[in-house]
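Consider the single chain below, provided in structure tokens and representing the form predicted on its own.
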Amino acid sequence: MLYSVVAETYEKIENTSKRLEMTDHLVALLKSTPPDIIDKVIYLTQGKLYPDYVGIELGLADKMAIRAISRVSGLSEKEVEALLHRHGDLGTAAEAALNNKRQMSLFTFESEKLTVEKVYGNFEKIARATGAGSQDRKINLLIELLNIATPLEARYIVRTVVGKLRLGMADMTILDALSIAFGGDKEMRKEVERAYNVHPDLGYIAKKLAEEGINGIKSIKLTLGVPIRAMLAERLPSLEEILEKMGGEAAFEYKYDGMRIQAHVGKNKTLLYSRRLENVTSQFPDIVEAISHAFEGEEGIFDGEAVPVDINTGELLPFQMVSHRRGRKYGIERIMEEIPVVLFVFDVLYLNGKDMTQVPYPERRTALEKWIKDTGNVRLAHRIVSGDIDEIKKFFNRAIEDGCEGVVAKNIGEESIYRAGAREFLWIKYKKDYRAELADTIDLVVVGAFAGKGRRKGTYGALLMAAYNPDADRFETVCKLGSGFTDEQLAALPRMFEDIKRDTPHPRVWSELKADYWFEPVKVLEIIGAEITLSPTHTCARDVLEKGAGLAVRFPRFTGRWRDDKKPEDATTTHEIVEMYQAQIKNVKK
């Protein structure tokens, strides 16, 4: 298949900014890919080579890709990164730069052609290049490609080898393509929806749905080895609300203020993933080593929270700590020491060969108790059940004094199956900080900044956040945010945001503000706020609570906590927004 094609499409994709029209063409692109290659187009549609949990990037550094585009062009390196400064963008400067290339027929010929294939091949053993040598052999493997590329091609093939090809397409559209490509229009795609739950590979499903149609898809099952989306819980304001909701009894149980683990115990290895099914194993050693002799059964999935500990007390230490883990290659042995963690586990999703996510949260919970032994590394979470609103209050002051956030209450009926993926009142947390007005943290995805002025004057003034609506896959404007950050962190925020700034609004993001500056809505921060207030101005839940009035975030501060542990769709939600907000009202009118 000839990668025009392809390239042609995302032209097309990246030339508008409605979702409907970008489906549509992913949807013409998939119908005419051959089964046997629609994983690749998948994943180079993504800007990646295989799904996240395989934990093998593309990413070439800029430099060395300048450098390729030097020698293929004849340009020189300045003149190359004279045009990255002119356009803002490496894949648009090698289209310029292949546009004007000099002595042309000493590089290429007409009659190539370059062809998915191929530029997947070339991406891979870049990927895979390492030890001595192996910046040289990446940068000729790009000028490879670059030598048979038209100028368009060599936008989206510098694009996707620097890591930041950005279509504005997400998992979800991808989604909606597959199922109206695939199954004439959007009913398959509850279908698709579930399988990627529990098998979170769109390549694999493409194949899957090209290969063998429903019926493929209708197979897939959990694998060892491939992390499962993570069930989320709702929120309510008050412990009698949550009773309400859950019949009048449920299990109640600490909610961790921690990192979030998906063990994959084998018998032969174990495997460790994040909420965004990153593979973290090599940075908790300890962790494999507790949970294998912790599990006494043969094979295991399951769900808990890594939390810090300190050394000397004993005692809970927040999530900032165990932060300090992640994405470390060395020194693992001294951050084990001076940050051990132990791991709660809460939840089994795959035993012995079973799905265990069909059966009720009560049986999950004793196969647990069968199944993994206290070992002081690992523990059970620690849990009640009750309907009795005193006894849970005094299980809520203890979860807060032993350095918990909060409980979580869980669904004990038969409907309490565990729904990967989703965010349902079959799990309702309920933390410290709920009261008439907002003070429960919530996560939202930085969108857009506005220029400092005073003593802000060269960095920014202030972040534009956005809450995530998953029915239309968009961010929604909720406030402004500049209170909460230290010198130091204003100082940094223009550097940390370079390679992610735009001329414009992301396709997926909803403004009727204009920011000075623009992003990927791919960073998010966690912030507290007065209140939740209706607003003419932004655009998060607008029109749900009042025509022309969406919901905004007063007073929001910044608490300096990076949430580099949740992906921009696992952000606080518009939904979640609309419930604070009445949950607000309704305890002022008490």
Second form
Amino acid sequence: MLYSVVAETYEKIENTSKRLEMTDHLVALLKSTPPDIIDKVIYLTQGKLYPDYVGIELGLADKMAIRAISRVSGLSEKEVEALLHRHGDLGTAAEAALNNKRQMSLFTFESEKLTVEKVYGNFEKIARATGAGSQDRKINLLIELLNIATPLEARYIVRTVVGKLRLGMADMTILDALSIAFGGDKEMRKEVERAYNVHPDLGYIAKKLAEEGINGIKSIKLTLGVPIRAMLAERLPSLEEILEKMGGEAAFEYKYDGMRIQAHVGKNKTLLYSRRLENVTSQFPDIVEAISHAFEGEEGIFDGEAVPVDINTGELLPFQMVSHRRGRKYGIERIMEEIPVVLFVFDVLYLNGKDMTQVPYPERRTALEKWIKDTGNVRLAHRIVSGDIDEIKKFFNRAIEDGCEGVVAKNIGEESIYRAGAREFLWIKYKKDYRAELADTIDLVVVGAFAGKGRRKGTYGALLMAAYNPDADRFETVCKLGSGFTDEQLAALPRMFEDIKRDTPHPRVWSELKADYWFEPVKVLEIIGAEITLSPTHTCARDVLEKGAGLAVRFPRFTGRWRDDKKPEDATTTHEIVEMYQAQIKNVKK
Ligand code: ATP
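Condition change, the form predicted on its own to the form predicted together with adenosine-5'-triphosphate (ATP):
The complete assembly is shown below, putting the previous chain first.
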């Protein structure tokens, strides 16, 4: 398959801001792709080579790409840098540089054409090159591509290789496109999404679909070593309402405030995944060892929360202590000694060859009790099963006293299966800040910023924050955020956002406010607010409750926590904001 077909589609996608048109272009591309390389086309479209959990990333340094562009175009590195400066993006700079080369040369040899296979193959070699001389090898692999590429192809090759393709194709949009391209009906969409939830590898799903159709999709099962999308919890404003919703009795577990970990324990190997499904095995050798030891079966997939503990007092420590480990490759051993973590296991998704996700919660818990032995470093989530509100309240208070965030209530009926990727009322969380300020902290996406004034001159005065609307696959603004930042944090903001700045609002962002700066909607942070109000300016859930009005968070404050463990699509949804608004009204009435 010619890479030009792919590049031309990217250009079309880039030139539209309408989601439906984006999907149409993608559908056309998928239909014209041979099934045996459709996985590669999907990964490339997401700017990757593999699903995230494999952990192999492109991401050549800009400097290296500039060197390659210079060699191919005959421009000096300084001249390429000037182009980068003028265009603000290395892909467009490469395109301009190659156009320049064309005008200069009298003869063009265009006998060889770039194929997707060639581009993917070289990218893969670039991603895997390590050790002595690897920088030169990477540059040469890129030069080889750019020598054959048209200027338009060069634009996308360079953006991809430096890790900045950013077509804004959310996983859900790709799932839509796949269902349309290969089925077209609703049942197909549902099946495709189910498969994605238990095997979140879009390339694999695309290939199954293209080669085997709906039966291929139906045969996709949970697999040891492939992370499953996490089940999430709904929220309600009081324990009474939770108990009622659960039908008068439920399990209540401590809600540990740490990092969610999905552990895949095999006969010879254990793998750990984060909530975003990244492979975090190398950050937690202690958990790998502890869970492999605590599990007394052959193979299992466990869901749990890793929490740091104080080695002197045994107390649970704040999550921030765990986050020090994230992204670290070196010095893990020292940190492990200073801040050991305990894995509190609360679910089992696969056990000795059996898919446990379809088994009700009480049976899963019994299986956990049978197969996981308490080793100190691995423990089962503390819980009670009760229908007595006084007992439940006491349990909640004890959870807070023991350093937890609150409790998670779990349905104990026949229907209480593990719903991968879903946020439903089978699990309901209740946190301590429900009683203070706003019902809960919320996680919002930074979509823009306003220039600072006075003491904040030179940095941002406020960030424009948005919630995620999954139906429209869009980020809708909900507040301006200016408080809760330390001076250092404020000063560091412009640098943090430099790389994702853009001139216009991102096509997936809906804002009626004119920000001074716009960003790719990728960074998630946690805020707490005083209340939610109807708003004429913000677009969150516009027209849902009242014609012409959206919802806004009043007096938002940054809690200090960047939610790097969340993708933008994992941010609080506009539906949740509506629910929180409604819960708040109900409480005021009471
Ligand atoms: P929050 O923002 O409230 O920390 P979240 O948005 O990351 O939560 P939620 O679905 O809202 O995710 O809350 C569930 C989270 O609580 C899980 O992702 C998990 O990390 C954590 N957790 C801690 N203890 C438990 C437990 N016993 N059962 C389920 N989840 C638990």
